[in-house]
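Taking the form predicted on its own, here's one chain by itself in structure tokens.
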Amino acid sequence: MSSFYRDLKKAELHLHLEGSLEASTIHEMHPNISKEEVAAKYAEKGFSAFLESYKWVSVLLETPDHYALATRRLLGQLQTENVEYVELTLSVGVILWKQQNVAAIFDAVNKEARKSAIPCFWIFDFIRHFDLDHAMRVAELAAERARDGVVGFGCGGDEARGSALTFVPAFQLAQRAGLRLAPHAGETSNAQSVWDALEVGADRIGHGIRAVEDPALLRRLRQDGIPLEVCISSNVATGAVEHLLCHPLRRIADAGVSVILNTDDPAMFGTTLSEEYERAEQLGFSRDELRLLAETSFQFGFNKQVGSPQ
């Protein structure tokens, strides 16, 4: 890989902590789990298989110290990628499902993040195929930490099992606390999922690639300045797109919609942010366009003080 991609100063805004665990980190936590076992689990393809793998790796995070180690290893890797601002998504809904202490875990990861040279903030997300009470609990926990590094609130999981509209009260609670909204939408479902996310007040859309199916939606995203958090390798690995050259990123950008390149779950998909920029070049982006994407990625961060580095 050319050093061009790595040398770009970049922001990463769609990155799940749980999906960043490299085989070496998992082996460090659980010496009985071999790197080959992790590689086999991560190699499974398709969205349903991905959800099962994500659940599997999340269960391996058993203690606050495990979460802190994951944060330390990830931020160290991001420094080598010239990432200068990051918002990490913490799957608080999964932590609740595991019946773990959210406060203790967040204290551990936030303390670790503050040791890093990279400005690091947090997005709490819930699981959309659970019920509204679950989403409300995650929103309450996010609101409690709105002055302690948490800047956003979102949802993940299977879009087919839960429209964003089901969770309007949770999104409203988060907004009242001053948090910004970044729900996943339009990843594996359809353009209507993105419309639903806009209706609940989304400030950014996680993935959003199905917007390409609806010209009116593309116009709305452009007019409202709502960016899409695009994760190329993730979309290929989960089957959201058939293969790399089918990815609609070029068409979406040509429609005037703002896009941000991200890794989503880098260890699980075997990618880095630099490699995502390389794949965008394979989709027809010039290096001048890639420089502009990298520069503007900072503008969409939810922390009010963030700005493009000088």
The other form holds:
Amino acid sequence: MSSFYRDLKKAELHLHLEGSLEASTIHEMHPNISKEEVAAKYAEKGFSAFLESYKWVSVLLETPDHYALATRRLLGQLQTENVEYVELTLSVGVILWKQQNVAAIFDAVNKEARKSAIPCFWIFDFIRHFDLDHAMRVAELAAERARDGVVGFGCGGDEARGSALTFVPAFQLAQRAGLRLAPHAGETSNAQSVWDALEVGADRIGHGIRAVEDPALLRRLRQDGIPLEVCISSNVATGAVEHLLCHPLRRIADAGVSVILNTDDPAMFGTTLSEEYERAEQLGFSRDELRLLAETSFQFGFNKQVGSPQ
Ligand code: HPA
Ligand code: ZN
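What I would like now is the form predicted together with ligand HPA, since the data block earlier showed the form predicted on its own; can you produce it?
All chains and molecules follow, beginning with the one already shown.
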């Protein structure tokens, strides 16, 4: 790969810690799991298979030390790529589902974040397959840590199984605590899912690529300055888009909607942020446009004290 992509100073805003676990780190945590076994799990295609693999890898994180190691490895890797600001999503909904101690895990990962040279903040995520009580519990935990590195609140999982509107009280609780909202929407579902996310007060949209199907929605995103966190390789691997060259990134950007490039689950999708910039070039972005994308990625970070270093 050309060093152009790596040398760009970049912010990464949509990155799940659990999806960053490399086969070598898993093998280090669980010597009985071979790297080949991990590679086979990660190679499965389609959105349902992805959710299953995500659950599988999350279950391997058994202790606060495992989470700390995952964070240390990830931040070390991001440094080699000139990532100079990061917001990591922690699947707190999954931690609750595993009946683990969220406070102990967050203390462990946040300690690693503070040691890093990269400004690193957190987004707590709930699972939309579960009910409102579950989402409220995640919102309360996020609110408790609002002055301790948590800057955002969101949701993941299968959009087809729950509209964001079901969870309005949880989003409101997070907002009252000063958190910003970044729900996944319009990834595998439809434009309506993005409208619902806007209605609950989303400040950024995770994925949002289905917005391309609705000109009125594209206008609204542009007018309100709501950016889409686009994850090209993820969309290809999960089948959210059929093929790289069918990806709507170019059309969305041409409609004047702000976009940010991200990796989503870099180990699972075998990508890096630098490679995502390369993919965007394959979709017709010039190097000047890529420089601009990298510069503006900082502007959408939820921690406003941290601006672009450029
Ligand atoms: N979409 C839905 N759920 C997820 C994702 C995603 O991109 N990443 C991790 N869980
Ligand atoms: Zn995601």
